[in-house]
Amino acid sequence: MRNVPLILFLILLGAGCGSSDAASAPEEWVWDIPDTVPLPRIPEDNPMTPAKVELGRFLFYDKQLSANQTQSCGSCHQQELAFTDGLARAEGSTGELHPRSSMSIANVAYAASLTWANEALVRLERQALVPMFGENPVELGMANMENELLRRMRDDPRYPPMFADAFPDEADPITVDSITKAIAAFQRSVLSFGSKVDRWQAGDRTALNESEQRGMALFFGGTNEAGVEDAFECFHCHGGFLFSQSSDDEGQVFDQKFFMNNGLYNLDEDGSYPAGNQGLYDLTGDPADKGRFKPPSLRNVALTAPYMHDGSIQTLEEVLDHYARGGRLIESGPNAGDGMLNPNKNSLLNGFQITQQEKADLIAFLNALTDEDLLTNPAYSDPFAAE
């Protein structure tokens, strides 16, 4: 540098810090979502990175986070199926089920609370120890095994590297905290916008066939074959961009979750539910909230039977023939009752005649919303399972 002139030699010095600094700041995440679709609130605590979401993709992946090896996050949330597992009840990793079916990660992002029946289950940070470390079921199988956890992370030699470029500025970036940030980081990540239906609200007429066009009509309000406006309600439990009424975004205010009777089962007076399983109940203790559960996002729900919190529901037929009945009648057997009746069941939901056709194009409409692109996005697969 001997040669060049003082002025230059701190211009280039100049470059040369700002490269660094450039170099040493974590590249910033980029959302790709539509116009139409907002952004979704972030802790302050866990910005989204590239290093993180591809470090949390191998962890959800990893069957080093089970105690037995046997099974990942990804066994229940499977790509092909929308991020489901196609079982009515969730199976952990040593064989004992879970009381209710996994849920889409698929936009989880909006989501306001968390799982079927907790409303105080807002952070994907805090819902990842359940099946981690969770006894009752046991899912993953971690509990008490949090050094092993950690040692496994340490001795895999991929890992190392890679919590240390998604966590820079950690003394030790492989922590449970670390772990659990990334997984959440990865699952904020998986989008789905890209259905057939998404194609047609962003101005493609050709997106949807006479059928779908109808159905979507009838979903959102229209008047049926008998003269009736909004004589099926769907919307009201399965609006907005989400297709559910429990979302939430960076512009929302005020609290948007929500929880509801639909009538499933009503096995005495109070309106119970199967022991166990009574939605916000378990946790409230108030017999107002039994049967109270949150409406899933209807994203891609031709891929996610069975249907309903338990999979008690086998197809979207019979989902529609339940919501036309007001409730479902079960007539023998330990949990008989007429859910129809049921004294928590939400006041929307009184029944509703509905004619084959438009059953049919109600039923297309809801296969319109399948995101074929979620199904096969390399940035959602299994770096695994080439392996």
The other form holds:
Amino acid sequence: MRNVPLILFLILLGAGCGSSDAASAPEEWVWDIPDTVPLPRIPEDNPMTPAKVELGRFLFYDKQLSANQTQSCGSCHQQELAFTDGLARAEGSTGELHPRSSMSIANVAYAASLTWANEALVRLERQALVPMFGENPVELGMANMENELLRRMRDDPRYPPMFADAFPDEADPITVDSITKAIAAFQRSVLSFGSKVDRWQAGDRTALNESEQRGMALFFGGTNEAGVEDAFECFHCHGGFLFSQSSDDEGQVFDQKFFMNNGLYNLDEDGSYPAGNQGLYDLTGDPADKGRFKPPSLRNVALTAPYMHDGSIQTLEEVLDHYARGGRLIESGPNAGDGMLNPNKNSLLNGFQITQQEKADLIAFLNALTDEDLLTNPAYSDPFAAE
Amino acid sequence: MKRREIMLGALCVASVASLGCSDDGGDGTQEVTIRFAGVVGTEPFVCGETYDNLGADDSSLEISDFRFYVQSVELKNQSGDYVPVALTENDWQAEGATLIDFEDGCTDLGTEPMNTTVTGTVPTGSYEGIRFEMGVPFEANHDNPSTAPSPLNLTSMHWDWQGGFKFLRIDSGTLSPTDWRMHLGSTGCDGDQLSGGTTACSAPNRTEVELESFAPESDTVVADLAALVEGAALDENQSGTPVGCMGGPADSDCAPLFNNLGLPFAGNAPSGAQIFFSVD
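Could you drop in the structure for the form predicted in complex with the partner chain? We only have the form predicted alone so far.
Whole complex next, starting from this chain.
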């Protein structure tokens, strides 16, 4: 209540400023999304504005967000690789290896859950804290350095006005909360619906060549040469506008978090995966969760090798071989076992017969999911690259 | 840092002043201070000291962090009923949680100030027992930590990949990936896209503590690190998992530690009540 006179005063002051008032009002965020795609769910306490997205872009690429100032979010999420890093397992700022492979952030606004296997992480604002402050493994390594982080932001002449523009209602806008909100807003702005497949689906019948079209038909349940209907079962896990069933959007009322075991490992009769990298099981302790991971979006999949949560498959061709067998056989070594027989394996993964032509067509289709604009769009690019 | 010291100083003055007053300020309540002490077996805990004969392998560890949150603190009155302690809001206490902090910033992840007390008010009377939980209340545990008040705003106590806080944090050495550590909090938590919040956790992992004979004016709640690691082979580690126990239900190195906290682990009930806390 004590604030009312001050607010009134500010409003009057603002009114007195005439045209400059309109200029300082936050611009509306405009989504550039095809009609076939719903709007993403935006948290009520973090509306999108151009100023916030721009601040988030700088923070995403700023190495001041790591303790030793050697890494930014963009170190593991590189635009030219569809926001992945080309590594089997990500490497943090102190050299510690992450158990998992960096995931693309393209279209992450629609992720039903974040990271490879975590039911608790459903908001980008909260997820951002994991790489910043997490200790197991160390990524950006900022634990217990929140005050140092805020000092760096205040001392960098670039940032105080950017924070003020992004958070005009905050008296002291440079906070950890603002940092996570701005990074989340930038990430939500990184959209990728400009592939050849999107153009085909929008009605451009020249967008896909014949091989890509055949691959698309096989992907979406077509009959293979062996005469089996929906032989490849791809879209059951990788369907929908994300090419992942794990999707959420503004109008979604159901929980579409989705995790499944695809038979990569089978170390024992319980269907164990290598310790410390067992998917949902690492958080729940439920043996039925061993090896359950989120099916990632296949958009831009040609650029996101190596594949799987631990980068243990190098090429798309080998991925198809894995699914054709219905699981991976590892004959010797510490991870020996037949993933085909994993007791937790999804029941759709029973293997299939596939010809060389069908394989080539499916890969042609997967390659047609690449969105070239994503890789070069200046709105998503590293603002420090030119400095 | 300066500001915190001044505030702590002010608190001390306030509590000294309150001692000078009669027990009940006329409103039927009295202030109460519950003291905690960190020990390792028979020795007091000192940040950065090395302690021997720990666990099943008589391991030696240089202990460099020792902190935990407590919640739901209740004192047992003369009738045998437990009454809640209404926490005094300060830098160490907020939203129903108190951070007990025995480390003095001997590593980069610590803080110089320490806290060894829970302070609050209870109905006027005398008390002879205590119970509490090691943890943070559910709502505060899963609220946005970026906007939480002290002591819930310490990123070293956040456990973001589990969507909550580390209820207990014990580290050794220089906190490298090869140093033994124990971090404990709720696991198996489920997030809700619509609200953005957490709906439930399959393993809440709040240690329940009841010390039936405890006089707040003369006794101390002792947290004994040697008791916590009793029977645990600290020099061994399940391959592929963090050294020590990062609270993961899939890390078998956690099993004896959970048992000593009276917590179920991987579907197995504990053999008895917790042995980490006792009365001195």
